[in-house]
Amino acid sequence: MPSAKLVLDAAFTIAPVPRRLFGSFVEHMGRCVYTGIYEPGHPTADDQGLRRDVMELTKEIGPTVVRYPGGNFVSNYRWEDGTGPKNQRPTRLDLAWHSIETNQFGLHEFDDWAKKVDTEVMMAVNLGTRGLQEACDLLEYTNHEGGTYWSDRRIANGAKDPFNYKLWCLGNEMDGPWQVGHKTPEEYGRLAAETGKAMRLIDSEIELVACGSSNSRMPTFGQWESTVLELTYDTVDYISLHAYYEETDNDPLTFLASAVNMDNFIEDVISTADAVRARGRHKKRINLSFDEWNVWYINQFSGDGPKPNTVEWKPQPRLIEDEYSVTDAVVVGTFMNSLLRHGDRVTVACQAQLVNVIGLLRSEEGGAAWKQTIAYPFEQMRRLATGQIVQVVASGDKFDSPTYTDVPVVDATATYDEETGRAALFVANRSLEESSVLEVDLRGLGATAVREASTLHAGSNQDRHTTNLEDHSAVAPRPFTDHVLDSGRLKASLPPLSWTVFEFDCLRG
């Protein structure tokens, strides 16, 4: 029976924890945005069509920020004609997703979604087919008062007050040879250092985030990195990051494992981050946004696109669907590890994406909106996660997958929040067959008792591959007990393949 020890003390921390950890991503993709938030006609919908179950649930897992429009759909939109009266609005043909683009739903709709769900909002600018001018227009239009020709659209449009938004990204996937408008990391680091110094000229309380590697598997990863910050250190807080994992030929292991590569990922950026700070002798930080991550079978990609020449132009296709089981949601729990042990530089988050792509949410059209089992450890960490991200020491039994070696069977983040007197313990254990037994040296946080203990594994009636998508509740975490917390010290017995989260009383400082 593999085996773990941790030790955990409010005296030695990371970071405080970023919010914005916590975000998702809503893209004009597949049915991410029609079917999926909004479905004027649905018998949930309000007066502006948008879907009241899918905001309720929205709500219940409570993403603090989230990106839009895109994703590789904002390289070739126009955002003005998503505004104004509706049926004013051009139809148009979205290169990305080889899709029709109604534009019935846009900047407006959007942003009264976002304040119904109570979350900030990252925008998108056009660096594929659009540049400098258009980001700034757009930027004029959200953020500017009145009394300009922009801002005063936004007035005639309906909102009087500005939209006031202050995190953006300049462009999207930009060394990808598949975006529309993919430029070299010389024409991109140009093109955002110009668009951005010009942004803030409008807005000079804005964060900018440019484009980092679409993943760590680019032929031009690192290289990308250096010379896009070498070009716009000055101008931009964030480098982006990018990744999907899946599980392959039949290799679970290497998919438990997969977090070892975002760590590897992280620290990469984080070191050509800093090496370009040291070279160009800045005084300031580049922070991480790794603003899409999530599992992806992109190797059993089906639908109607993107596959120009070969399929019918129609809106809101059926794309990337995929259905998320037990395990799914345990290597999600380790992803969301990876992000918070990180969350000293990546301080912004989000998971691609909200709604049926690729979704913690589905829904079908005219019937019932759910909670996919990944949803779980986002909700999870996002309500638990709080004041201070405690340094994890750990040691324990590992394993080696055909990719990975020396990969600890179990993996755990945790915080503490001295103002609450409370702490998280975030824990996957990455054994398919074998509960692992877990030790916790509490006392370095005054741990008193356990205030609650979930568990998210496959039950007696269900294995690994269980979804929920035909009953909706059939993977969520449930009630654990197989635990003792005595003077300080946390014994437990982890099922195998499991996401393990609990939460302490604590004696304040």
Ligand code: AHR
Given for the second form:
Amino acid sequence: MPSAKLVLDAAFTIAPVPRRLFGSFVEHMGRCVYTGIYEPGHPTADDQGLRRDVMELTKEIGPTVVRYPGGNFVSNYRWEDGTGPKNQRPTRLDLAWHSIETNQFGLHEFDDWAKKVDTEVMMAVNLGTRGLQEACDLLEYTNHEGGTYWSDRRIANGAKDPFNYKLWCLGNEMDGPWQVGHKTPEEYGRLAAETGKAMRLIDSEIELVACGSSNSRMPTFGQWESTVLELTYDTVDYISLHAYYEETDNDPLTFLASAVNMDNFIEDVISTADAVRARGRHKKRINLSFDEWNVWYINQFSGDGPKPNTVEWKPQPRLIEDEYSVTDAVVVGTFMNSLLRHGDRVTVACQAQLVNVIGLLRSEEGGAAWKQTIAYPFEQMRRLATGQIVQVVASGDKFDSPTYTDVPVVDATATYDEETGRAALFVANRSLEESSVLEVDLRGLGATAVREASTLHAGSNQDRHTTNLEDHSAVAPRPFTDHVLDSGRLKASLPPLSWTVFEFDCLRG
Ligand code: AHR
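Since we've got the form predicted on its own here, give me the form predicted in complex with the named molecule too.
Now the complete complex, all chains and molecules, led by this one.
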């Protein structure tokens, strides 16, 4: 039976938990917006056509920030199309997803939705088919008080108060040849620097994200970040990372170890950003915005599955509606761990996407909405990770997969909140077949009691492929009792292929 030993001590912390680490993403893609968050005529729709059932589930999951409106979509989007009277909004071709965009949902609708679910907006500007002027127009529209052309149009469209968005993406995946308006790093870096400079003249308090690589397998990875940051260092605050993982070739071990790749990706981007800092003798550090991450069965999409340009032009086509399993939930837990353990530099992260499109949630037109398996690790960490990220000193059994070596069977992160006197521990057992014995020395946190413990794994009559498609509550965290805390030492038996979460009461001070 595999085992792991951890030591946690409040004296050894990494950074405060960045609240924006628990972000998600709403793109005009497939059924994320239309029949996802917006469906006039749905039995639960409010007077603006926003689905109350999806809003309730969103509030439970609690994303702290939501990126909008894309994604690849943003690179051919005219933001003005989604403003003003709905019967005057144009219908357009969306080239990114080969879809019809009716523009019945736009900026004001999204702002209303974000306020209702109590989340921050992370806005993206189009640097594919558009540029500096349109980005400035949008910022003037959203953030300027009034008395100018664009701010007065916002007021005329019903929003007296500015939206005041602080966090802005300068384009999306501009390194990708699939991107409408794809650019070289030099072209993009200059455009991003000049656009960011002008945007800061409108609002000096905004935070700007430059596009990094679309994934670490891109042939330009590393060189792209280096060139872009050389050109934008003084203007931007973050460089972005995107990554999607899937189980391929019947190789669950490599899939279960995917967070190793995520850790390496993050550390490589930190090194690259810091090398640019050193070369330029800059004082500030560039932080990381991991603003797209998830499990995505992309081979089913770009392999034998339907490709956007082979489907007919229609509104809200079903695109990449992956159904997530127990295994996916455990892997997503390890992604959350990867982000949290790098929370000193990864200070923004957005799971992609919120609903239907590789979604935390699923919804059916005119029908039900429910949580996918992967929503649970997200929701738990967002709720319980507060205060400081604690360094985890770990030893234990490791495994090799066809791609990765020396992968810890048990993957863990922890937080400690001095103000509330609570600590949290997030643990994945990557062993497919075996329980793992976990021993944690929590004396340095002053842990006195387990307040809450739950585990997500395949229950009886289930296997690791079980999803929530048929029975919407088939896979969820269940109370976990197979543990004992004695004199600040925890001993637990983690079920095979599981995601387990503990919350502790601690002595304060
Ligand atoms: O999230 C789906 C797509 O993945 C996004 O539009 C794009 O940015 C990425 O390639």
